[in-house]
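Listed next as structure tokens is one chain, alone, in the form predicted on its own.
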Amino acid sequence: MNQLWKMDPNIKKTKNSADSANYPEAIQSPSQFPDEVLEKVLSMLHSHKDRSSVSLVCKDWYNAERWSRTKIFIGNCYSVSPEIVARRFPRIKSVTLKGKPRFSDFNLVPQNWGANIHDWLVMFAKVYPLLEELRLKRMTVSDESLEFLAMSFPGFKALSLLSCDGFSTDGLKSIATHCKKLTELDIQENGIDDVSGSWLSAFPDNFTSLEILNFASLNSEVSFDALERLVSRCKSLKVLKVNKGIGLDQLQRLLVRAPQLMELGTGSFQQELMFRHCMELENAFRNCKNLQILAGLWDASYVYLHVLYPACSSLTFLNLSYATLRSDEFTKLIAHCPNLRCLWVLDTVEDKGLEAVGSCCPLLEEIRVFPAHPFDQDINHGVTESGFLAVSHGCRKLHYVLYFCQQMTNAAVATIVQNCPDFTHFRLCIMNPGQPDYLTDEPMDEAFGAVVKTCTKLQRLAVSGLLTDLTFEYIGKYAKNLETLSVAFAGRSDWGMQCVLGGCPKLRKLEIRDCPFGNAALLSGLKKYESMRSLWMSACNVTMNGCRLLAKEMPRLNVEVMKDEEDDSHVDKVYVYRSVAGPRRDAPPFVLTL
């Protein structure tokens, strides 16, 4: 709440506010330092969280981190409005700016929800004409709103779409032809309606600045002829990721004219080659003497993977999660990459693969395990306990892991926590609902409560299996650093998340799917929700009832509510959120704000 607060200085603040017994005392504070004096030191402080903390101490320290401040992050664009921010905030440079919950990847947000970019940028052309970057997650962006962008900022350096939809290849275009200074162009992931490739020659022959380029979830054609002369342009390019229409060929042509990259992301790596061409291209991954992260090797064939190894013991990020590899392949790659500190992977290694990876990369730090057919229920391979088991016997620094399986068991995610303690993002995915331990058909309560119990600096926490209410008795009780928590078919009452809402001090987020919580689970959080970022619950047993008695205790939440039946009692979706703009005006029909 105290974020928000901060965003528009004339709301009062209430004594719910976790600093307002101190801080009418402390705002009034005279400042030791000059102000051109403070502006230089806090302008060194990149934290949001420390610029947010300094701007508490008194009145003149809230000016000067208000006049100082370039960069800013928000994680709810319906958490504040355009002219609060602008208000705020006179010098901003760069923004960063999250739209739709996080849910929406799993096709639960309905279509045309919201989270528009567009009166953000209007907004931004009046107030920030020296914007420079602008970094998008979930929003939704069309083709006049990135022709307007491009249009309206002419230092503008830096765009980032991550997740976001209602825009095509056209509106990269308009990008491409305005935006002189350009450095980095960032497309992943998203919505897109990919028209065609040509946008690529949109950029000027005179035109050298970029320095990241991304378009590999793009699906069309690109003019290789005009993405090899900006590549050739660009001497200070690092970052180049492209889409699987670019052959082998291609990219040994493309590493030739960058050698300097320091992250790759290859296009298909499946191509009839000659024996000269193949040493070509081995022999230009050898003189990339810098690269460090590798992505991509979409249809990736064991036949050309040896021309990644000379690469390999630089590397300290390899991205599998589009190249189906089996265990042996996959065993002969990573005995190379001694240095990994991330590895993502589909589960067609198989838990042969991550013993490889236990044995070979003992510094790895992250790992993320995919399922290559995630709605195929018949298939048959894929990792277990066994593959986790091997990674954090041999990777003992491990502290962030997405894994998803086929089974799992409460005495190994005891071992696994126990070899690595110092998780701080643990989100198992057990790919059947409601499995219980396949050894004892016990809930897997045990298991996410040794989590808990052993990872102390828990942020992240991703449940699933059968799990009854022990298991949220011990969130409740135990992880006390927790920030977001993702539930999905689980929990038995009411009471498993009146203990999470009870006893998480610093849970931000809850995203909740599937399960049996009703009102008063909902109404639990009353005294919590202001101090949250946002509550998602769908699928579960809540009412319009309990729905407008939340909103009429708590009037600065934004209470949401979207209907799928026609019957009036049950709610399927309901958002909640703190926001100092109040309802938002863009909402739907189908989104009713109480």
The other form holds:
Amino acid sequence: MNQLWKMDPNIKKTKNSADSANYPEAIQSPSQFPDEVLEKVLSMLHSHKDRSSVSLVCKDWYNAERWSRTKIFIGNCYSVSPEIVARRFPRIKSVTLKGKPRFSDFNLVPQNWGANIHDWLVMFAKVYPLLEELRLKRMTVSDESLEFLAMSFPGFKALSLLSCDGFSTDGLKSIATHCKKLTELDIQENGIDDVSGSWLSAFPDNFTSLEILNFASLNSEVSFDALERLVSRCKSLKVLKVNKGIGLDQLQRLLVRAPQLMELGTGSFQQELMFRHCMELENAFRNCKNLQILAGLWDASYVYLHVLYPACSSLTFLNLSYATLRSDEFTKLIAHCPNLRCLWVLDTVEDKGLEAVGSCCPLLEEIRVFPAHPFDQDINHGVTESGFLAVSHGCRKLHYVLYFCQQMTNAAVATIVQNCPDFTHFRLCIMNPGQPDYLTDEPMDEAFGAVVKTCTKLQRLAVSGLLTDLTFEYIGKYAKNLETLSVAFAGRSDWGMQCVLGGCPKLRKLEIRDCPFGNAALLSGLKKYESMRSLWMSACNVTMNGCRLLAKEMPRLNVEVMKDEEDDSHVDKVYVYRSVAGPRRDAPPFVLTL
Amino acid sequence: MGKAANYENELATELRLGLLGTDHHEPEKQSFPLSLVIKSNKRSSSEMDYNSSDKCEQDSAPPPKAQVVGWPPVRSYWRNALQQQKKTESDVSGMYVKVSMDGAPYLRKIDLRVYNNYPELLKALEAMFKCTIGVYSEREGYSGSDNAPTYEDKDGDWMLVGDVPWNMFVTSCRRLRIMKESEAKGLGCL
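Condition change, the form predicted on its own to the form predicted in complex with the partner chain:
Full complex below, order starting with the chain above.
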């Protein structure tokens, strides 16, 4: 949907108008295909980017595309309004909406900022009564909205809420009660008011359509009896991710009822089990022949990990981000997983554990290493450059990394990208802000220089450590495919940010915090921001005047400022994004739209 | 681009809070916007204090490093979930079980997690008690020495070490006892 913003609702749709200003090829003769045929062909297009391109060819194609589109993706809910969407697309069945800026995940956006789903739902109920899917990320959703959703769309099938807030388990109860055709309920990492687990019992006894159920991040206990019966009668269940309240013996009973599972999130993996039950659990895993994805494993007790071994050889994605395993424990487990494509792990496994990954998982494409003690910087734990090196050496297909570490060197990163030149996502977080190469004491400029020079397919980059403007010179010059850039505690002057805005032709999202970039840098991107989704700058050197100038020069951008309490002119946070909907009407008092 | 130049002039003469921009040609020591330093003193900010429970302990401890809001960038949900995990003693400090040997004046304790299989365990027991443990066979139990290793399982029964797979043993063993062979024979025979 990256071209949606260009759609000015005032374009007159007259037939055969030679308005080549709006459409590159003014087609004078009628379309060569009947509309129905064109629509049928276009209905096979699924990629948003393809559809956007199609819609720009000519008026006929624009219309055929909009009539045949059933899935809509809106990366910034404020870039467009419900009315505009409803007017353009008459036949939507699936909606994906993203709300707050990503830094809200890290408490940088105050409460009640906005991104409320309700007005959207009201419009959808009017225009899309056949709506089937709703996927929300960083939106505010109330229980009333959930109830409204459940009652308004009789064919509703899939609800996915990721990093949302504002609702409670009562809202989930409405969904379970009223959505008779539900196939997917995926609730992940939300700021939710966990009142009780009774919502699960609200699924009617004759309800059997569920295929995906993820309530791993809910705390309150559900009725196991209700869950077991639900799993028994939903024969198409493919994904089941339970919460901590479900123990090992209960897990065994669920697996026996659903051996067809492809994705499993276990509950708590620590319980006093008689060895007879241990063997039964191991057999249950052995019978899950389709298991590809495994997660959960809270409080994973090493003692019980062996029950997983029979299922490990078919695993493609193993998520251990909640399991504090030591390196020796982890090494034994990973040896059973030769087909892994994706691994998420805690840094408790240390470099030794990562060496084992390099040896055992040659097909690995993605690795994420999270810090078990992110705020305990005095503790000498976690992973270093040698773990990352070991993985890059053994896993040559690696293209996605998220790596939290205590130390790094330029040389190591240069070697890593030599080993794995196909990185598309390179997110390195050296946890101590502004830390140099620990061996040479130099800035980490050459590390990221090596990344952008070698990895020509790079789409997403997050930088850290001691960085001068040179890093940004490199990024601007070499990162031709870069779409998302995250910067923190880096740079020396405006020049750094200017380099990025002057280069990086495909840049869509730029998020910056605690950097010495000021108004000159902000304003150097005047022309660029309309081709981007958004810019976030917090704790930089931007002032109100700079932001006002930007807003004045670029009326199709929303420039939203959150001010510093102490100083009227200094801007604490500014969020800039393109929009066809104009300034938003629901901004809270602490957000000023200029 | 005359307009832009005018704006830049305007902004250059403006008073503002923040570090003076450094010339990008001069390699200077990195210094951060004031926000990092300021925030470390803003103890009243609710966003600041991740370790609120540690607040009192910090009075006598050396001053902690400046805690920055939202850094490192880990999702608050995930961080809370991880902190909530309680590990039982057996997981944090190992799986310690008591070991007694008939005739020895005091008991010992060993961590079962350290060993990968029966031979390793038996070797360690031999070294600890300065004894020899015989060779295991399914039919005969332990032969070739005076001693036989036994264990109490979760049901409270005394079992001969070695009959069940290693992993099963580790999860069900409550305590170990090295018996004199004459007594142990009673356990081994059908």
